[in-house]
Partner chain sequence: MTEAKLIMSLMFFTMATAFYLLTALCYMLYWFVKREWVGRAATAFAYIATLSVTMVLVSRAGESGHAPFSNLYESMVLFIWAMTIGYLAMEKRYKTKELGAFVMTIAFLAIVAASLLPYRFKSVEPLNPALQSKWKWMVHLLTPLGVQKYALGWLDFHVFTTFVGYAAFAISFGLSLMFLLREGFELRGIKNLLIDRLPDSRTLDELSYRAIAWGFPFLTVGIVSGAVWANYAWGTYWGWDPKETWSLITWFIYAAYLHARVTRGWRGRRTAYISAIGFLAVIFLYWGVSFILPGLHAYA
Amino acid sequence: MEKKSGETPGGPGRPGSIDETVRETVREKAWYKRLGSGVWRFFNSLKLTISVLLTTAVVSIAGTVIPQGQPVESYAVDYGERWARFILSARLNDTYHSPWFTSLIVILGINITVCTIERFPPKWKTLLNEKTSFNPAIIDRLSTREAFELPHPSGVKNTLERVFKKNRYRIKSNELPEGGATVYAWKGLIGRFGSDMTHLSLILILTGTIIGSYRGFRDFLPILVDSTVDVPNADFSVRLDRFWIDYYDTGQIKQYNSILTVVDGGRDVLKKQIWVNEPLYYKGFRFYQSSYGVAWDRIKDAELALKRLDKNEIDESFNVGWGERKEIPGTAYSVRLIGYVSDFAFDRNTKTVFSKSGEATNPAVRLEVYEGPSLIYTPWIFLNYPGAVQAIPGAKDNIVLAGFRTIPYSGIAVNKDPGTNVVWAGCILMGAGFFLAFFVYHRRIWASVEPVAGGTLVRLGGMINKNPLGFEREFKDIVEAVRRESGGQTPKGSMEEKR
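How about the structure of this chain only, in the form predicted alone?
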């Protein structure tokens, strides 16, 4: 039987056959080289990019819909026990700090990096090492081209160079051995790298996001007026000097404001008024006006009065400041204000007093009652239940709470994100990349000057990577300028005729 072309004498699948040779070649290739190329192909995939982006978008929506960082019990109340277990086990309650979300970001970053490495070096080599000398015959293969004759055989190359420079083209010219010359002109080359800059910007943004997730933090500081608190994870403090609310004429809240002072090394180093969307910045920390309210564990002062039990009369009231000891007029007693709760409650097991809420639902103050220099009692007295507790045991007088003035606090959100500057750098680079990609076009024009009988033949042809209609107008203006400055009147062809 006649042997088929391409087969070895051993036949397919037998020793010496082509198939067996291919399999031996594959087996001889080191396993780690095969593995490396497989991993590279996996990350150099547009399908992977789309899949990761879609997955990230979906989980980001889930992270937006599901409240983040709430107490565990709240998820059971809001979603039921079954869904709460799923949310907590999947870390959907802390989506943006979960390992799997970080893994998505890392995979996307590697994918973008590999795609950039795969495409950028060849592009760089091709564009920057592009040959500026060329065969004039290539002009005839360009869709945008023009040819015309000039009566003067000299000075045409200089005219071409001058016109190109006026239009901000870079040029490279060459003399031809048989006479004549070629001129290669180009501009907007950097626009070809806009997509690569955008890829790099994405890598920076993703890197900044990961840095911020693992090295940054967020916290909340309720600060009382005239109080100083230490900033978490920092070596300085902040003091709230003033808090106030601005209102519209209708009575609705317009804005709430705080004046914060940064205390560093025992010195006031920075003071600023903050409000919503106007934070204070210091050493990489940002302090935002977040909320406000009144203190639930202290007050500015209390209005007290002495009640004469035998006459059932109440004397004129007097004010006692927080921590202040003051004599009760007309008696041998004095009082000191030492405690306050906005919503009184008592834990029988621990025998402690606490506030059930921040609202002044059942306010009470604690006093130290002195007779002369001696402390005789430390009662809690109630605004809503005057006389419920005998503040002066065994006496014909009692102390009642007539009112009090609260201390406002300002809710300050504090955060530090060391990746912010990296993200901003990425955003700026992305804007530059978009500008280059969409508004800077790579334009190239090839021109040849050839001596002919009675004059000079000039041929021009060009191409652009985007916006061909705009380039045709520019190309036509360049051709007209060359003909006008050279005194040429006889066209040999036009762009429309030679397409």
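Values in this document were obtained by computation on a predicted structure and should not be read as measured data. Numbering follows the first chain given and starts at 1. Rigid core (definition): largest C-alpha set, two forms, superposition within 1.5 Å. First, how it differs from the form predicted together with the partner chain.
Taking 2 Å as the criterion, S291 does not count as shifted between the two forms: its C-alpha moves by less than this amount when the rigid core is aligned. When two forms of a protein are overlaid on their rigid core, residues whose CA moves 2 Å or more are considered shifted, and Y184 is one of them between the two forms. Relative to the superposed core, D94 shifts its CA atom by 2 Å or more between the two forms.
Form predicted alone done; form predicted together with the partner chain now:
Nothing else is written out below except the one chain.
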């Protein structure tokens, strides 16, 4: 923070002349003001900017070295008890969403805002109302300057104006009362506002990310082929019509593709093939190809067969679709396919069946077995253990699972982020700001033509806000052109330069 002064911002009071109560309120106000302006001064500091930028840079490293968002136990395994406690309490397992990291970004945001409020208006005023008539003496105070004498006065002012114009400068000329003239020339003024545009763009981007974090959401939808799911937080649904993988000739995977249909108000309103890098966009929601797999809790159909226990042989198999009821050929029984898990497991506490994994390690199907019209049993039967379960109670024969057809699903990431467009707007503004800040320089040249004994003295002095090396050459060229075109001779004073 700049240490400008230690004075109280309220200004000097005159304690003797006012009564107690008034003095009390004055002091109170001063206290608030003091705090307020102290905070203001804290944020109106460019040292703060540099320190916060560097601090944020350094502490961000933590999040790239420590694995983020892992299960809590894994930190104890990787770093030991003590360090794990530190990492978790400092939220280093979720660095970029931790309160202290957010605070740093917020400080940057306030810092930019305060600095802009403080600096922009005066800058705007001085730059736009710059004095265009001036005393030629100021030229001698510039570090880039040159002077030469001409034997005749005629037309130097016009020459100056012409040369400046040719170099695309804008000019303002003045006649001097005692004869002679001054010409003020400038260009690239707008470059001065590049930094302000950049800062404004940063505020926009920040705003966009804040909007996104409050109003946006992300979810993952594994959609089975031919099924329709409701999109969370939305009033429409999507259906997966097809999923397939493209391969290169070498066998490497080239692309994952899904054909999605948006169903809104009961009608198909939009159909699109999506792949990685090509999302579907509808009503502010985006649907991305994110992964794929086969369903772990559903199948297309199952291949069943009757096992004749007396002859120890298996009948020809038959096919049952999901939810379908089929008669077992040559018997009074029929079956319905009602359940599937890819990796059978049984929870003793809740007495429920679940799948241990998405892999088809221990696939099992559940059937409803009917004798005539009446349901007699609902067994699980296993692909890996044919005949282990007596599927038809009390019968001589059993049902075995001979095979099944899986249903592929396409992993669709759905995302809504209303802040994204604000962020993009900020990025575009930043591009413009950078262009102005880095490639448009504010150049100013002050020139004077004054009658002196035996001729005319021409003086030029220039200033640029950055890139002085380039400017020195341009300045030299301009001076050269003026001298040549006005018929000047060898220079009287030559280019001087202060470092």
